[in-house]
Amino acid sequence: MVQLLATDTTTKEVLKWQGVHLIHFQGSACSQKTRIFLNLKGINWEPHPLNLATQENFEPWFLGINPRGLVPVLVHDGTVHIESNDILQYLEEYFPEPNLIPAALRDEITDSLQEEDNLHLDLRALTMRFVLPKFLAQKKLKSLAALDRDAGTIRGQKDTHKKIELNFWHDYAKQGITDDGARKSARRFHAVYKKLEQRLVGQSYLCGSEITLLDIAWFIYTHRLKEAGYPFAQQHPQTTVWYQTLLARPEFAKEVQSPPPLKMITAVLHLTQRLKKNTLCHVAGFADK
């Protein structure tokens, strides 16, 4: 688990925070996942919104907390935790009830969470191609320079993950998300959802009759992919029923509400893509729409 050392944290004020604090962004998929988990657990927590739209995550204050410039960040009684799946597993250990990672399923859930994490950049790519226009999503050069310049450490070591972030955003600035890149990402998701579809045959949730962390994680991906135009009803009907069941729960629904201006921007983007025949379905070859 990625718990930072006190020496990693140069924004020292957070080391004095007591209780459960979450630095997050409303539209961040990983933040949404964490908030739903906190809702289901009934954990009292203090929100600290960070505006990714204005690239506040590259400001020195936040880089002094998470040198990767990513949300969410959990601060619990002065200890700093980064990476959403690590945060959730930490919270599960500290707040064991209700149980969202049953002991008998721990290895299975851990493996599937790793599969989910491996697709994180694919989700980002499809978001940046089919949910947000490039003029809104692109990072400013000064923001990337601040990330590159920051000398923050992770557990006392230089962070190699930062290079992945920088490479993604520099490539995005140069060429956006290409048809080939989007197609590969969509097809990787299709392969995983075929397996999830089989898991849902004859049961309500991914691990049986009760909600687990696995449902939260894949719900968030499913919701974002639906926003991008992924054809779940056509390709994965069992998954569609499961998703609608979770979306009907307030603990889930309230955390994935998009603000009206963003809904309008995405709707205009989709209309333009339909006219040009380069929607997600067209690009991935799912259907002629």
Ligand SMILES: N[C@@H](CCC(=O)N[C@@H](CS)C(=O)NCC(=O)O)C(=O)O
The other form holds:
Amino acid sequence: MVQLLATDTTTKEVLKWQGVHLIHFQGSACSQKTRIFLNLKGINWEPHPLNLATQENFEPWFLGINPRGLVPVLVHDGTVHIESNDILQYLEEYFPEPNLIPAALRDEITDSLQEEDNLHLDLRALTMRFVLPKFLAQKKLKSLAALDRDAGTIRGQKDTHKKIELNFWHDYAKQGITDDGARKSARRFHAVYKKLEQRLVGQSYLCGSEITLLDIAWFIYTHRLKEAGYPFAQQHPQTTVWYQTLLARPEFAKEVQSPPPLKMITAVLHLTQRLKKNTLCHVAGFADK
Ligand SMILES: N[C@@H](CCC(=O)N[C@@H](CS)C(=O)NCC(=O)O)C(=O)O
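The structure above corresponds to the form predicted on its own; please provide the structure of the form predicted in complex with this ligand.
Everything in the complex follows now, all chains and molecules, and the chain you saw is the first one.
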């Protein structure tokens, strides 16, 4: 569990926050996952929106809470937690009802969540290539310099993950997301969804007849990949039915709504990619229907 030490937190005011507080961004996949979990649990929580679009996450106030500059962050009774899957597993222990990580499935769920987290940069790459245009998504040099300069610690140690973030954004600034990078990311997802598709044969949810944390986590990825133009209906029909079932629930639907201007921007991006024959389907080698 990534619970930070009080000494890691230089934005001291959060150490006084009582109850459940979430620092999050409307359009962030990991924030959406956390909000759906909170909705299903019926947990009373206080929102602290942080605007990733204006790069507020590189301001000293936020780096003093999460030196990685990433959302979501949970503050619970003055303790700071980062990494969405760790946050959710922590909350599950504190708020066990309704049970979203059944004890008998704990190891299986932990492994699948690890697989999901390992694909996070692939999801980001496909988002930056097929959902958001570069002029909107690119980080300012001064934001990256602020992240680089920040001396924040994670459990008393210099953070090694920060380098991965910096490398991603510097590469993106230089070359965007290349065809080869996008194809590899899409293909990695294809391999995972082939397994998920098998799990869904003869059952409504990924672990059986009840919703678990795995459904929430993979729902969010599925939603984002659909926005990117990943052909679920064609490649993974069972997954499509499962996704639609979850999307019909208000606890899920209300957290993944994109603002209309953003939908419009993605639609224009898709139109130009279609004309140039470099949609996700083209690049990844899926037949484009
Ligand atoms: N492994 C982390 C990933 C968190 C992450 O990458 N969050 C994204 C939003 S989904 C973020 O804050 N990005 C910062 C940015 O875009 O500047 C988690 O699960 O919490």
